[in-house]
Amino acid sequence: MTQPSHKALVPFVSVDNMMRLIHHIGIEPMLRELAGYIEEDFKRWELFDKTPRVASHSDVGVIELMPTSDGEAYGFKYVNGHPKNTREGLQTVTAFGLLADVHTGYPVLLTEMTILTAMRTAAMSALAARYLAPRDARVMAMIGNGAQSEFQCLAFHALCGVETVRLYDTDPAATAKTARNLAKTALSVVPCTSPEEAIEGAQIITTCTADKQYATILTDNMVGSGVHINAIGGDCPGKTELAPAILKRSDIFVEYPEQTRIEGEIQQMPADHPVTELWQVITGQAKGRRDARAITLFDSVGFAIEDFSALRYIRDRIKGTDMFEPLDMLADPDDPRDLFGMVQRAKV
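In the form predicted alone, the structure of this chain alone:
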């Protein structure tokens, strides 16, 4: 059997190689580098194709495609969200992604994105907080201690200087898991038994819960002035975490309004409720935090450009390493017009 040509091979980053890459770079340095790539792409926001993700909803979850292009490269992510999966020993979220050359249409990278999505989500949260949170914020409440929580905590330490995380989850075992995983980091970790206890003294409040339902993780009376809320759990129609009264008191920042109004916290508000796009803050076209008493809210649902940034980062970072496998993915006949002949010649 003939060996595939170099044109047939696409770099593939498996779960094992993604973990190797993270440890090779270091978790916090990689979070900072990912945030840098996202920031670069947000600064050229207007170059990108932008569309809300294509979602297929069911009674138990959602499957989504998240595509975009900057005119030179095209990327997409396949991702699911099935909260019931953990009861079956499965991940709530799994993902993979692809990056391609616009000029040929040929893929240049295929990679796992379950772990990478956790990394880029955390990097995005902390990047937004760098522009929106109080400058002296050193304490964060982490409400929802599932698979994303440790990444969030480490990102806020790496990018924002958070020193203490106060943990709460309705499942004490989840809080114990997160506390155990963070025990050997530079963070001071405080397990809490209620959301009210978790937000005591916190200048940043991150909510990251999984249930696909309208929920009130934070009530209006729990949120005082001068805090930054990083709301990342509400990410599909019918799923929210914050009381509407909080939204009315907050300066709200979003990735892409057309998507966030369908999936984010602001689905609870009128269609014309004012929001600011985060890319405008990053480019200096809009103001972030107004003053020390303002409540800022990053209503984050995740957007395709962030995944594009992560794919671009991985493409660059695996060059010159052995942290990928060449995958025989593309047919490469000697004559581009003779695909059938290639198939026939492979016959034993």
Given for the second form:
There are 2 protein chains.
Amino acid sequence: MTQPSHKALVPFVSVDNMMRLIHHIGIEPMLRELAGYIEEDFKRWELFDKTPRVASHSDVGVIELMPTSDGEAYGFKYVNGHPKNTREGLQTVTAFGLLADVHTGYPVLLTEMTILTAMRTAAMSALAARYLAPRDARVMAMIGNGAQSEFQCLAFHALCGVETVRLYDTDPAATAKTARNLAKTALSVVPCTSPEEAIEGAQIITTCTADKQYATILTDNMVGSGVHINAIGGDCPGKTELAPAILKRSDIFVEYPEQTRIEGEIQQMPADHPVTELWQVITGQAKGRRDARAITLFDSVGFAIEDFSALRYIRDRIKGTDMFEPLDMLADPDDPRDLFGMVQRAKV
Amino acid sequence: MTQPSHKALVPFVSVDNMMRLIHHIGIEPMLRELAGYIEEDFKRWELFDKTPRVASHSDVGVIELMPTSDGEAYGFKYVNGHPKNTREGLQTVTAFGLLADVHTGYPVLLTEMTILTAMRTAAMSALAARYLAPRDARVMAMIGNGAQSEFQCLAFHALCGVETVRLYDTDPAATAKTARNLAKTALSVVPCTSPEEAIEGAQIITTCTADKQYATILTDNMVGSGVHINAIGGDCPGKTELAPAILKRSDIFVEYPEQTRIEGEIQQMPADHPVTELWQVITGQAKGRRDARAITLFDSVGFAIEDFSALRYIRDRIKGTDMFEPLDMLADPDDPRDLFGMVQRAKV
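Now show me the form predicted in complex with a further copy of the same chain; what you just gave was the form predicted alone.
All chains and molecules follow, beginning with the one already shown.
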């Protein structure tokens, strides 16, 4: 066997190593650090290649590649979405990601991204809320208690000082699961039996449900002034969570308007409905919360730059640890023109 | 540590295992089998998603994703192109690929593709020649003796009955390298000191040089009637190998006109210059070689479907072997809604 050179080996973070890394760093510190990397990248938003995602649709789902680059590094995420998978004991969404060096084109990181995406989505939500939610918000309603819910709750605790989460799901078993998972954390957890009960006293409302059709998780009369809505469940054409009347009363903040107008809550609104790009709030070019009475809405669909930030973070964070394996993925002949000779010499 | 389920483990073929697989099967049998898979996919050409490649350009190179799907499987290749890399002891091109199940969105194969791409490119060239070259062709000129050259020569031996290869490169050391590598094969090898000498008596001319600007490896007077030209070096905007006068005299066959008009030799011709799609020749819908005097030209740039065929082939061929490793790449909680619980339980 020929020994591959150093650069031919790509560091790989398995699911097992991702979980080890999370416990090594701690979930809340990691959510804070991830938010820091995302914030950094949103501050240099204009630098990025903003290619739309490349989607391959079938009757039962979609497979997408989400590439982007800051001119130094290049990253992409592979992600599928197959709602019928759960009935077969499989995940609706699985993901992995790759980071490469733009200067050489060599990959420098391959990593699981199912868990990492849950972490970066939660970090993104809480980062947006830090710019948009009322400063004194301590209570959050968490509507939709699926795979993302605990990560959201902990991110709002770690980054925004939320102390109480009020949980609601159409399936009480999901609420019980989330309550059980959060029982040992610093959060006060209040399981609720209706969305109306969940939003009582909440200054932040997070909606994260998996409904496919135009659903109305929040109706207009449920949303009072001064509230921040973090809407992450509406993320593809035909999938929304909020009544249009709420959108009309809200100041709407988005990641990338071109994508959000197709995939987000605002797909229900005219194409010229005013929105503010979050990166401009983060750089100070645009206003976030106008006043204490405004309803702010982060209409989040997930954008490639957030995955890029997460990949950068993992690349930096695994340095000096044993939480990755070197993968012999790149052929590396001594003489670049002699690929055939390398293959021949491997013959035993 | 939580044990990942069967489907969460993605078979990975490393560079080392790809070389083992090649020697296990034999290079020439593998080239023939690969050509068979490509031929099968060209026969069902219309079934495929034909997304253009997604390229990210920088000053020094390009990183591309080439996805496609036949409705059952989905594949993509990551490939970079950095000509300056060789000066730094790195590969100009590295590649890896992934195959996934369209029905579940789960990846089913991750593999190195630097070596595999060399194999599939050679198989593609020889497959095209079987439909286009004179039947009695036994002598091939191989102009450009880089990393691809030995694979080309062996594929034309295995698939087209070529017995003699006449080698030429501007760098005599490259020719010596290719001659040395082919010395132990069944081919007669004739090193030449000029392109004119190399094409003497050759019924097939393969050009595979790495020149970046519009180069003229073959001039008009060098190409006689009845010859088949296999032009694989012109594969990006600004990179061509043939004099336009040759193109005017040739029947031109291409993989995918939309891509070849941008990247191939025919970028030198008007946008409506007539070409024939190779898949139509393979299915019998279009004529290949008209007569013994025609000059046929396969203006090859490499298309995603060829990589897809190669990925399908490797997936089938590693079954029952130990030439892959299971990669713990997909998070797989017992309860799909309980990703957080899975992460928590991994805490030691």
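Here the rigid core means the biggest group of C-alpha atoms that line up within 1.5 Å when the two forms are laid on top of each other. Positions refer to the first chain, counted from 1. Quick caveat: nothing in here was measured; it's all calculated off a predicted structure.
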Is S250 one of the residues whose Cα moves 2 Å or more between the two forms, with the core superposed? no
On a core-based superposition, does S188 travel 2 Å or more at its Cα between the two forms? no
Quick one: core overlaid, is T86 moving 2 Å or more at the Cα between the two forms? yes
